[in-house]
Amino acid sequence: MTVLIEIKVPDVGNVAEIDVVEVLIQAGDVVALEQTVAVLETDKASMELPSSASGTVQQVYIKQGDKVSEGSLIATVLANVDAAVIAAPVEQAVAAPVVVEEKAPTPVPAVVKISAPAVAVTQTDSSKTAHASPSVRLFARELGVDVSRIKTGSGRKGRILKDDVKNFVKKVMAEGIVATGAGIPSIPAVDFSVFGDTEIQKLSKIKRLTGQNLSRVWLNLPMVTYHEEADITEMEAFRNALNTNKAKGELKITGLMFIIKALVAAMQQFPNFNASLSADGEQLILKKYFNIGVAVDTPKGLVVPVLRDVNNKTVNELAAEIAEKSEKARQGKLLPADMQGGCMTISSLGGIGGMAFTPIVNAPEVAILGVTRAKMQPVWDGKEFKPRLMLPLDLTYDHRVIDGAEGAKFMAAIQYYLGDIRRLLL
């Protein structure tokens, strides 16, 4: 007896359209369990889709360039019942195996296609907002377009299509304005090849869409960056002592673990930092959970995996989770759900260097903490200069939610906790 296994797109979070970047199988191929069958890409990450069974590929339902969503059928695999291994629902959305019985085929009734009567497209009232599907609305948001400004679409009964959104963008750009209404002149194109040899390298989708999002944030958020230093001399001594007691091969604790814990303690003290503005800017949504995003540099661009319920985890648990998610990020195996639900983000350049920088808020969050490399420097204690290990910190926040005084107090709280990590126990 054999079973026919359907490989489908798993739960990847609230993502309407996922691009098929590469298809690695074809009908007749023999695949092994967990073998990568396709590479998918969202606006935040690329991921390798593993096979949920070992067997022979019967049919492939996607091709490069297609767009899929959760539950879309990727391929069917014919496998012996003893060899078929179906992944758990959380890991892979797989339909129940269908038993393939060896018997004479039954006649298939002819399918008669009946064309629907033509429907005349009626002109809608220009005073009403035309309808648009969720996928079109998501596409419009990615371009920074307010769908309500498109009064009539070219689809059936005036429904807004993607082409309508594109044409709207072209129209407003031609008029010298962007969708937000600000007049921003475009940068003229330059033929750099006239000056010497050049090479064209296509940006990854992650970098393209990250750039769009950061530009959107830069134009819409009044941001302020506050720079400060924290004395982490005792914290670093404690961290080294912890790592000295760890067995060989055991995961080491980095300073980032303590920074995360100090950040959450400050967020509990100042709730406005653990909030988001409503879309209309009229309400502040205060969050009762503490999820921290950590920016990770990958070959394809910057991604931000989210650590959940950080307030309930130890530094050892955080170290293990960061190591796991960072490795998945570098391998392109992060799911969109792994990068959603963050309350505040940390962008650390400590392993590279630098004295200070201005991180951009990861909207809809209202603040982001930047960290650069700590260094020993003389600090006056009232009587003499003493060598202290000082950590530069950079706090960027949305000035619509947080004022300067609150930003300074928040940073002072982080300094307080990092200055003596035992205070986190109080």
Contents of the next structure:
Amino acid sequence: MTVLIEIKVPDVGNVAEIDVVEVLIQAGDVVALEQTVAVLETDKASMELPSSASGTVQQVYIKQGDKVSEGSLIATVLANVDAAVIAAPVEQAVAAPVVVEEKAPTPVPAVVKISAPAVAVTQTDSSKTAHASPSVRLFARELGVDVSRIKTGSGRKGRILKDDVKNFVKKVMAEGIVATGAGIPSIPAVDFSVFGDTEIQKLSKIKRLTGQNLSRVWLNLPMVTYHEEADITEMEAFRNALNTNKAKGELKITGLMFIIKALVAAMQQFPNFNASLSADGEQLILKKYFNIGVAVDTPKGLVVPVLRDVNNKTVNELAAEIAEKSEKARQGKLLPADMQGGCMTISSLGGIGGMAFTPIVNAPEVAILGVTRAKMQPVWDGKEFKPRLMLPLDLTYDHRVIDGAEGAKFMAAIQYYLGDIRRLLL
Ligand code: CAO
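Could you drop in the structure for the form predicted in complex with oxidized coenzyme A (CAO)? We only have the form predicted alone so far.
Okay, now the whole complex, with that chain kicking things off.
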């Protein structure tokens, strides 16, 4: 025997007007018991209206945007009594809907705030028009997601499903981490054209990658920069003598080659500088090889070719290798392998100028040596001022690995070797 069952709006507690947010059935559809047939919403609550029988929808009496009240007819379902399971007497075929309390906007969960700054975490009015069921809305609210920001869902007719909310969060987290490093608030966008003419230039790939890497290091490493000067008067005299004796076309020696040698000698004395922290921060990996990265300025941005086994190379060999690699770098011909395996990096701005700066560690290395322009200065020797060529040095280190005293001693060692480069032979 078949019976016609009426699905009506149940008692939702003295509410005169209930909005029909969504109608999920149409005449001819086969519905199952408890299947959601419509989504209704009041000022305070949102509910999925379940079917009180299984059978074929004969007629639907509402459409999206309608206003209904308790007892309004939603649809009729033709049910076979033998086969159908009827949840309530036909007269009151209005099984209690799942009511989801519409609370005040969910407070921002801390985890979402940290990892996904770009997500609007407050419930906005526009979210009410999003095509999602109350349970999905509730789920989204719990994650601090404004469902209206999910443009289309993967459900029927673009309906937003739980998986769509999850995917949205994953995407925003990934973007947030890349863009801002650790979920810190991003810099607001400004329309500069309001203030005058502007031109948009795309960042080079090197600049974009360097930027991401530097932000990552900046956010992960507690860094300290220690400044010192080395007296390179004698070293400079030796270097000039070397260069004067060079034949035309032979590579000139710059101070950088001696600085690299002095740095490696100091690293041999202080092995913690030739190390990396394990990813979990629990162990120090000490390296037995001495590869030094040299920051090279190129038209497309900063690159760091690595000079290998510097401890076994002569100053002339280093000069040739730096010339070759910096040329390759400027022509954009360095291979990834040329830039891997560094133990410490030198960033020398001495050819340009400067008094001091704070270089950023090229992690997972634990320290970087910055160099700026050497200058003749009056230096007090205990009896009188003498003109000395002083080279400013800046040592930035990862304070989780290197403590202040060790940093100062390491710098003193570099100073010592540069003060008299014959000490490098000892
Ligand atoms: N004090 C005084 N003079 C210096 C000096 C210093 N600290 N360092 C270099 N000079 C002089 C050199 O002796 C050379 O003089 P001459 O022309 O009279 O021979 C001149 O400056 C140019 O040197 P250079 O920079 O070409 O050579 P270098 O060996 O010192 O450096 C390289 C090579 C590849 C490191 C450099 O060319 C370079 O690219 N530096 C930029 C690195 C950089 O951008 N760092 C910033 C990183 S943080 O954003």
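For the two forms, the rigid core is made up of the largest set of C-alpha atoms that agree within 1.5 Å on superposition. As the structure is a prediction and not an experimental result, all values here were calculated from the model. Residue numbers count along the first chain shown, from 1.
Positional change of residue 64 between the two forms reaches 2 Å or more at the C-alpha, relative to the superposed core. The two forms, fitted on the rigid core, differ between the two forms by 2 Å or more at the CA of residue 158. In a rigid-core overlay of the protein, residue 314 has its C-alpha displaced by under 2 Å between the two forms.
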